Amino acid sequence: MPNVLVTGAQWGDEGKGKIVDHLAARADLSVRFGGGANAGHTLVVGGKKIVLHLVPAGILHPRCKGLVGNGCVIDPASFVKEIAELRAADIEVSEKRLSISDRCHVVTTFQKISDGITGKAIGTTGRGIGPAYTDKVRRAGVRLADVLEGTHLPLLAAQREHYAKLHVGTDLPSEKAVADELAAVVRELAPYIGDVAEETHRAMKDNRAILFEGAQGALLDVDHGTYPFVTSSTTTAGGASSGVGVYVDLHKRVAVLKAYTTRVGNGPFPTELFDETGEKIRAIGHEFGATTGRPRRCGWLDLPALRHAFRLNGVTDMAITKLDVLAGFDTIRVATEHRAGTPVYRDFEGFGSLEGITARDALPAAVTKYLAFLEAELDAKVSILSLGPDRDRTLVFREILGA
């Protein structure tokens, strides 16, 4: 069986959830390799929205088990949040559904008010990821087996003394207080902690279907996007290994992508609109944080962005969402180039409503053309285009995962 990875070809929110919950009925699973809880994922399953933030969208189906490998960062308190809101919506999260790596670092109460003081320059969701990433790598962070160990109050101690000085009069809570939570709230997640790089492993060699579930999207790669506007993790192919802890051959890479373009928070956007088309597309399209609640900017498709992303990311197969949200339109955008930093558009045909259709021949002619431009384009197939935010809207054109 395949290894499949599935990761966002733009700035996040590119409906990655929707897409994994697909493939997960096929699959044994489901990874996350990258990220912390500020990335969410929106699914609609039988009319009934389910948010998730760090727990791999698979948990869903019951043969998927889901994991959470080393290179994502955890808040444990909204982890546990997380569960209990799944047990809630009556999904079974246990043990046997889900793992989580011993050596996932943990988002502690310093990095959070730091993150609070710091982030608004970039735009970052104030939960303390990038910090958490920050100290992980100048070695100053948490991870959960130092606190299952209970060798943690040292390293707060440490990392409260270094936001002391970085944030001279702000009122910190102790290192006790904080370790002391710390524990309280890991000690509910033990179950699930343990070695995901060898279960990871183990279900390679027994040729189980596995999903790889990317976070954010390609320009937000702390190395190749929009730097320094970007996220604190490897959001791309090349994360997915040191995200898991053991080398993965992707047999198959799918890029998600909107038929629009969306960003959260600063930094460059070429395409983006500030007319009253880029506030249809928003409102139409729902666009707004599923994490946050923030408003998304909103533009045209880029197809220099897109370019670069398939590069980073080999990309095999397309996933297309929000197709059905650019119905009605009159006029569909697309920018080929930019010149001198301005954006060359291409425009296409509009289409009416998408409603009802269930099959690729019975796509109006219009959408045909704008997709057959894009696999050209691209040089990948579209395997997938989303129709709307519920699972029956889902059309698929080649398998990625087999029955």
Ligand code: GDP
The other form holds:
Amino acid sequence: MPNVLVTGAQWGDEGKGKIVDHLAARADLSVRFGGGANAGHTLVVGGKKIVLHLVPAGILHPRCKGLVGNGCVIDPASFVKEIAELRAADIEVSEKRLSISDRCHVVTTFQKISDGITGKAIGTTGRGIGPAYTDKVRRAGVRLADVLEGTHLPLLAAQREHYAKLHVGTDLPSEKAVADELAAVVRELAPYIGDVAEETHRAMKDNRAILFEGAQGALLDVDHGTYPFVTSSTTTAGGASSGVGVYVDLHKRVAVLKAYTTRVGNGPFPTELFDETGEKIRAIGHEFGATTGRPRRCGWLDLPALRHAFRLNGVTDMAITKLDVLAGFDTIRVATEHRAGTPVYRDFEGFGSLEGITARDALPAAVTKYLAFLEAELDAKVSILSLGPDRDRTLVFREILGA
Ligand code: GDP
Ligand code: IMO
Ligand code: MG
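The form predicted in complex with ligand GDP is what I want next, because the block you gave corresponds to the form predicted alone; please supply it.
Time for the whole complex; same chain goes first.
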């Protein structure tokens, strides 16, 4: 059974959650290996919307168990809230259906306060992600295991001292208050906390179908994205092994990309549209962040940026989402290169409504031409075409996971 990576090829929000949910019907595990509650994955099932941040998106399928690997940072209170929301939507959540690595670093109140102050220039999600990874790397983090063992108070005292120096004049709660709150909420999560590396390893030995669920996107990768306007983790294929704790041979690497480009937060975006076309994409595509509600910046597809993302991830399959959003546009543009920093576009003929289309051969000729161009330019096949947020608006051209 294959190990399948599902990863964002742009600046996040490509529709990874929807694609993971689609594939999870045939998967045994859905594993997050990086990021935290900065992610926001919206799933729509029978018209009902579910937003996930750190709980793996495969969990909606009874066959699929969600694992949260050591590469993730966890805000325990936000995680408990997510579990409660899933239960309210009648999704069973138990330790049989969800595990979290005891090596995950905890996002603390101090880190969230700090992100609120220092994250503005980048336009972070304010979830404490940057400071949590920074503290992990400077060996001053708190892991779930520390909280379980009750050794977290001195670690939090040192963190408080650090942030008090960094943000002179900012009110910080006492380390005792933060430690007690953390202990109480981690107690609730205790049944889920375990050895995710071992569980993944065992599943591989047992020939299980495993999805490695990327968060964010290639252009937000801390090493390979539009630094410094990036997140603080490895979002690409290379992060799967270290973020889970077992060598992962990714047999299929699925790049999820929108038929256009969006970005939330600051930083370069060469194909960004500042005119009414950009506004039209935002309005029709409901391009507002699932985590922060911020309007997403919108623009055309950018082939040089995608080539970079595809090389990073060794992409074998494409899942193209939100093509329906472009229906009715006279012209669809794709940047084929950048000359002196300015995109050079190739224009494609528009197409009409894609409603009701459920098969590849029923697609308008203009769509077929557009997809064939992308396949040739990016040297990967379109395996999934998504034409709407709901599960049933998913066209499968090539199966990624067998039955
Ligand atoms: P993720 O972070 O990559 O999982 O993506 P988000 O969930 O943040 O953003 C994608 C948004 O587009 C969500 O609201 C989805 O419900 C929606 N969506 C996904 N695929 C499609 C599609 O093919 N067409 C349309 N119109 N919406 C889609
Ligand atoms: P999903 O998984 C889109 C962006 C933020 C900001 C930068 C750094 O839903 O695709 P951070 O809070 O991580 O320190 O913010 O990264 N960002 C995302 N943008 N989708 C995401 O996740 C994102 N996660 C982080 O907007 O520009
Ligand atoms: Mg998102």
